[in-house]
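Read the single chain below, which is given as structure tokens and is the form predicted alone.
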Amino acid sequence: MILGAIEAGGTKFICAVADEQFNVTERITIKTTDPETTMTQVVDFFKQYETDLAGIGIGSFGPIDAKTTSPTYGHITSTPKLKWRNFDFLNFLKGYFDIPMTFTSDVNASAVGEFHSVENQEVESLVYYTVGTGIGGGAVQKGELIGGQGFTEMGHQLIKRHSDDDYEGTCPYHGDCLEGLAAGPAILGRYEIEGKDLAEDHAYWEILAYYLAQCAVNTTQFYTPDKIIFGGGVMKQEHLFPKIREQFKALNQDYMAVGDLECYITGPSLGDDAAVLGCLEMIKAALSDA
């Protein structure tokens, strides 16, 4: 039996196949362009394995409709990527493959992957944020995604503006929400260079840490998780984590007990593989339930 996974990101798609123990035997990366071009390559990849392909787990950029009783279940909905707006992702694939599929957000998939990782075996609940082209969050408690079948938008939470920051924000809906001020395009919009090209001592990293620390405080108060994980391209800056923890401590004022901050606010244990492994976990669970 072969399991399939699709991590559908705003910049790239990762398609993979694996055995029942989640040993990935092949994966490819496809640039996210328009649905016809991108999805044709996705279909071509899985067609090679059609005979033994048991199911596909999908984690997609959003917003998406992940409520199974909804008439638009399986759609990408009000995304700023206009060519993908209202795209019927799930039914497009079902037109080619008559097999079970699961559909959730890419960050939910990452949260599931991290929850089941070896490093987090003692963790009963966690919240995973990806900070990259956008910001999204997924929460898992005792193996179940919090939010039921819906799609949460933790990346669009409202936060206090840093006193040294007058940037208007990039979010087309909210302007200066968390995503509007802290995602990759906000760095590019401010300085006309990407985050990876900013020096470690650049003043913006303290501003960004302030925003992500607020996110962590809000998350602690909403969910009281055992762990908060920040992944995604922006978080490749390892020097950010001590700054976030320091600002979290200042903002939290010991109000919520969280234990060792180095264990509580961390990067992903699975690196860039979390979403793919989460998709595999979800489709295997669905097949077992069936």
The other form holds:
2 protein chains.
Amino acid sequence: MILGAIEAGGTKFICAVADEQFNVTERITIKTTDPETTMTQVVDFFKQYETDLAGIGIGSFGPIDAKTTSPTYGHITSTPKLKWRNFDFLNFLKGYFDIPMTFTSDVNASAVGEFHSVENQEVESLVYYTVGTGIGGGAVQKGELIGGQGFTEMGHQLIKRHSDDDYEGTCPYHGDCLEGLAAGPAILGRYEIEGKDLAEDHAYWEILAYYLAQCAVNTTQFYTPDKIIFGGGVMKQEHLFPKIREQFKALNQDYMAVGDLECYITGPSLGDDAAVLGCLEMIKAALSDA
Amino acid sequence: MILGAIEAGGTKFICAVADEQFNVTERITIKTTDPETTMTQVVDFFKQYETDLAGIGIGSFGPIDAKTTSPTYGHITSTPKLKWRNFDFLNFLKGYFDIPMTFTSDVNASAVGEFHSVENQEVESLVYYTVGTGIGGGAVQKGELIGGQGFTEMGHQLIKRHSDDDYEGTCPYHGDCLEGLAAGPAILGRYEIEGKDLAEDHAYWEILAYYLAQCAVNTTQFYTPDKIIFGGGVMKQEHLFPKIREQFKALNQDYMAVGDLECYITGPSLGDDAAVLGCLEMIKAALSDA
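Having seen the form predicted alone, I'd like the form predicted together with another copy of the chain now, please.
Below is the whole assembly, all chains and molecules, this chain first.
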């Protein structure tokens, strides 16, 4: 039995096949262009394994419709990538492979992947955020995704503005929500350079840490997780972690007991492999339930 | 078989007994004074039913330790009510009744109660907030409380300040968190009168609605629930509901699909009975699992 995984990102797709112990035997990367070009390569990849392929787990960029009872279940919905808007991802694939598939957001897949990683064996619940071109979040409690059949969007939570920050925010829906103030494009929008080119001692990093610390405070109060993981491009700036922890401490005022902050607010343990593992976990679970 | 329930509130305790179909056969109200006085009356009440009493579900004011693995599980912890601080609620009762008991926060109990109400039969997940002397929240997804063994504290979420509001907030931990800006004492602190004496056309109600609408936006993004219920003393001001819905609409910008707002943001269907029903549901579930 072979398990398939598709991490469908906004810039690249990763397709992988693995055995039941999640040992990945082959993986490829495909550029995200338009549905026809990209998906043809996806189909070609999995066709090689068709005889033994038991199911495919999908974690997609969004917004998506992940509600199994919805008529547009399995679609990418109102994405700014116009070519992908309203693309019926799941049924397109089902046209080529008549096997079980799971469909969730890429960040939910990463959250599930991290939850099942070796490092998090003792963890009963965790929340995974990706801070990159946008901010997405996925929350797992006892192996189950919070948000039920839908998917959570806590990247757009409303938070307090830093007193030194008057940037209007990039979010087309909310302006200065968390994503609008703290994702990668908000750095470019403020300083006309990318985060990776901003000096480590630039005052912005404390502002960003203040926003991400608020995110961690709210996350703690909404979910009381065992761990909050921040991944994604912006978090490659590792100096952010101690800054976030420090501001979390100042904001939390010991109100919520979270244990050792070094363990509580941390980077991903799987690097960029979390989403693929999460897709594999989800399709395996679905196959076992069936 | 008789089921017991204790809704332990900061001003009064409600003790009730019911059959397995949750028909309450007797309930009494006890003033919350000090643990000895109050708890003696609690014990006396349940002693009458000792022969058939199968278990007691407890929903307590807090903060509490609800983590079953914790050495102080079942305690009321850092409450400002000094006489109740560190009171070992669960073990006190266990000293009189050697039967199964469940222990959660009063607002979690209310959330569970509402989830099981007739009106919410079609609802898969809901969040219940009480807006009174403080703000507490409980979230249920498919019958399970979110927050695992702990309990959530989204009453203290960090939100944006209204541009016409410079009140510092009443929260001893966070100052101007949601509870600090929007609970009952923040009305008294601002205007030196109670909410019930504030005219319906006072500008404050729009400010309050803005804070509670932000709470609803964040709650939607964190949980994607089927319903958000606002109960508690402040919400007796029914004119708040349309104001909250209107501001929710303006803040959400159709980003999250929530259906009919009249159904989505609403008052409790069980009035003040939610917590008792929730306690009964929780102890019955615990007895079935055992």
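Bear in mind the structure is a predicted one, so any value in this text is a computation, not a measurement. Positions refer to the first chain, counted from 1. Only the largest set of C-alpha atoms that superpose within 1.5 Å between the two forms is called the rigid core.
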property: Post core alignment: residue 96 C-alpha displaced by 2 Å or more between these two forms; result: no
property: Large Cα shift (2 Å or above) at residue 192 between these two forms, core-fitted; result: yes
